[in-house]
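First comes one chain, alone, set out as structure tokens in the form predicted alone.
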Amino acid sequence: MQIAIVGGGWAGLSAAHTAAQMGHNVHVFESAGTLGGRARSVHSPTLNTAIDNGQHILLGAYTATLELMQALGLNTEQSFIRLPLSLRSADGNLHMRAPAGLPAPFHIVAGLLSARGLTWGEKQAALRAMSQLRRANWKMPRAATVQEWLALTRQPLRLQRLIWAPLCVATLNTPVNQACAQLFAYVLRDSLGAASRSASDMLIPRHTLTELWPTRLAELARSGALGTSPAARLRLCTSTPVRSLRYAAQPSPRLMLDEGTELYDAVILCGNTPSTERLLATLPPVQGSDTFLHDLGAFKHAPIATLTLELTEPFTLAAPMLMLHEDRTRGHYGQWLFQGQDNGRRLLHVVISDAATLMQQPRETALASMIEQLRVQLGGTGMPAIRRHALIVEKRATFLAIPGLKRPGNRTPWPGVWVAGDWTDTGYPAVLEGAVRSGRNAARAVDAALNEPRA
């Protein structure tokens, strides 16, 4: 069967790999020149090197992503820096690390009890909240925000500021006063509450995001080594935007893209919600289509910024990832600091989630404030002078994970048209694992539908 996939991000490429493995002839259309979507590497003219358009980490609980990489013949242990659950602030005042040798969930308990920088009361409060969640089978009060849950479990304000708020923003990309508590509970369940200790491990890519696995998929596609049948083929078309869909007159419901003549048995749309809504609106209305489009239009998006600094001298952080204390009144927008992937160890990456306030500031003012933030919080580490910098802002990097948000499944009301993306109903927030799972599930659903007996 012929399947078109619009969007070459992690959802689209996951769908493409799954569909090709099932024996379908798959065409992927990506508007950008590089595969990966909102998790790709780009060439920075200022730094004259490839950097990611946003810094990402994965968790050991991200089984679909790890299985996909292994299916592509990649060694996941070599692809990531694997850290047992660890949380360390740049100023050194907060340090929590799960000790070796203990099974789950005792490694989390021991790590929290031995954490430096928290009072005994704060440690007890955090353990009490996790224990209550586990006893409630990870169910939150209906329509509650994370802020409301923190109040219900009597979490000290300092603990909220030091631990819970950064974890919420890092996982849901949504401030605690807006973030969906139930979605946050699912993340805690699959990482801190998992039966496997490795589920809570943090995986930091050793390569740029495009090199992590999309490049390998493209190599296998070119060599024809993906499909399980002679008819299967995967073709990746970059710099190829798709602006409309239409049904062929005969045989229905086969589909065509733009003014092309190629017929497809199914189309999977793997862009963000605005682009998906625009494409679906080019099709004739069907029963339920107005509601579907309305639900897509209800998503609200937030920008994420990444500031990359090139230093004049090599510099090694105390850990590959450090937490920064945010203070927006001082222009200290940075939340996480990462060691760069360059061999010379001259690159640092600062991540700013919910970056709308940052975007309202003059660029040079914001840059100066964040450099001040690093120098203050890194203290006496002797960070070298900054030679060059690059700031990348993904304006629609993520959707706001608010309570009551209606997230669709993979099927649409239009015959032969499916959707995939981290914004579909994956049980995860806007994370890479959600995108991979959504793409895989969409391809499986399409395969099942195409193989149904005809009436």
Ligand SMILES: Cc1cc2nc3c(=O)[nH]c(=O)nc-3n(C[C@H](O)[C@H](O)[C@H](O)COP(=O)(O)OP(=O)(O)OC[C@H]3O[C@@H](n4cnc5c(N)ncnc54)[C@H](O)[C@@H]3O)c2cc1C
The other form holds:
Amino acid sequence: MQIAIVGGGWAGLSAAHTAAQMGHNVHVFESAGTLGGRARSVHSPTLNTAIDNGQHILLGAYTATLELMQALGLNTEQSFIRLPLSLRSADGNLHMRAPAGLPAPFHIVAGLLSARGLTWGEKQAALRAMSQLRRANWKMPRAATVQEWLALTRQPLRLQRLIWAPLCVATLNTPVNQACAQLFAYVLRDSLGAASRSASDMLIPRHTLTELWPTRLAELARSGALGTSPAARLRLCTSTPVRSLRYAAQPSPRLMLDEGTELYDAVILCGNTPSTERLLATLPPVQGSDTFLHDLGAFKHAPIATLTLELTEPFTLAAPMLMLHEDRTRGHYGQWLFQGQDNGRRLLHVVISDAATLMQQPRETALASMIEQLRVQLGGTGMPAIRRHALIVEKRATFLAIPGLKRPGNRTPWPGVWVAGDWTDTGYPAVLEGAVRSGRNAARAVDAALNEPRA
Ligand SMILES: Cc1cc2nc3c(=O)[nH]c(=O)nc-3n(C[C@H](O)[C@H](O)[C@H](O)COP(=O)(O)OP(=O)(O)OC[C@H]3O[C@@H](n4cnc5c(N)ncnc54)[C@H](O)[C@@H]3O)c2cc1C
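What does the same protein look like in the form predicted in complex with this ligand, given that the last one was the form predicted alone?
Every component of the complex follows; first up is the chain already shown.
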């Protein structure tokens, strides 16, 4: 069968891989010049090298992503730096590390109890909140925000500021007073609360995001090595935006894209919600289509900024990933600091989630205060001078994970038209694993529908 996939992000490429493996003839259309979507490499003219559009980390719990990479013949142990769960602040005042050798969930309990920089009362409060959540089978009060949950479980304010708020913003890209508590609970369940301790491992890519696996998929597609039969072919077209969809007059419900003449048995739309809404609006209305479009229109987005610094000398951080204390009143917007994966060890990446406030500042002022933040919080570690820098702001980095958001499944009311992406009903916030699972599930659902006997 012929399947068109609009969007070459992680959801679209995961759908393409699954559909080709199932024997379909798949055609991917990506409007950008590079594969990867919101997780892609870009050429930085200032740094004169390839960097990511934003620092990403994966978790050991991202099983669908790791399986996909393995299916492409990639060695996932070599592709990432795998770190046992650890939270360590750049100033060294806070350090929580899951000790080796203990099974889940005791590694979390022991890590928390032995943490440096938290009081005994704060440690007890955190453990109490986690065990209440586990007993409640990870179910949160309906429509609660993370802030409401923190108040309900009487979490000390300092613990909220040091641990819960940074974790919430890092995982949901939504501040605690707006973030959906249920989605946060799912993140805690699948990482800290998982049966296997490796689920909470943090995986830092050693390669740029496009090289991590999309390039490999493209190579296999070009060499015809994908798919289970000669008829199963995967074509990947970059710099090819799709602007409209239409049904072929006969035999319905086959679809066509733009002015093209190729007929598709199914189309999977894998863009973000505004792009998907625009494309669906080019189709004739059907029963349920107004509600579907209305639900897509309700998604709001939040930015993430990444500041990459190139230092004049090699410099090694105390750990590949360090926490920064955010203090917006001082212009200290940085939340996490990463060691770059360049061979020369000269690159550092500063991550700023929920970056709307940062974007309102004059660029030079914001940069100067974030660099001051690093100097203050890295203290006496002797960070070398900065040679040059690049600031990338992804304005629609993720959807805002607020309570009550209606996230659709892969099926749409339009015959033959499916959707996939991190914003669909994955049970995850907007993350890579959600995108990969959504793409895989969409392809499986399309395959099942195409194999159904027609009435
Ligand atoms: C800065 C940043 C940091 C992040 N950090 C993390 C992290 O640490 N861990 C994590 O798990 N997640 C992180 N995320 C989220 C993660 O990147 C996303 O969840 C994931 O990439 C979404 O993939 P997707 O395929 O659903 O959508 P997208 O990546 O948005 O892919 C959609 C693709 O469709 C294309 N497209 C849209 N419309 C059309 C059209 N009409 N025609 C052709 N092509 C079209 C777009 O160009 C795009 O390539 C981060 C995101 C950002 C931006």
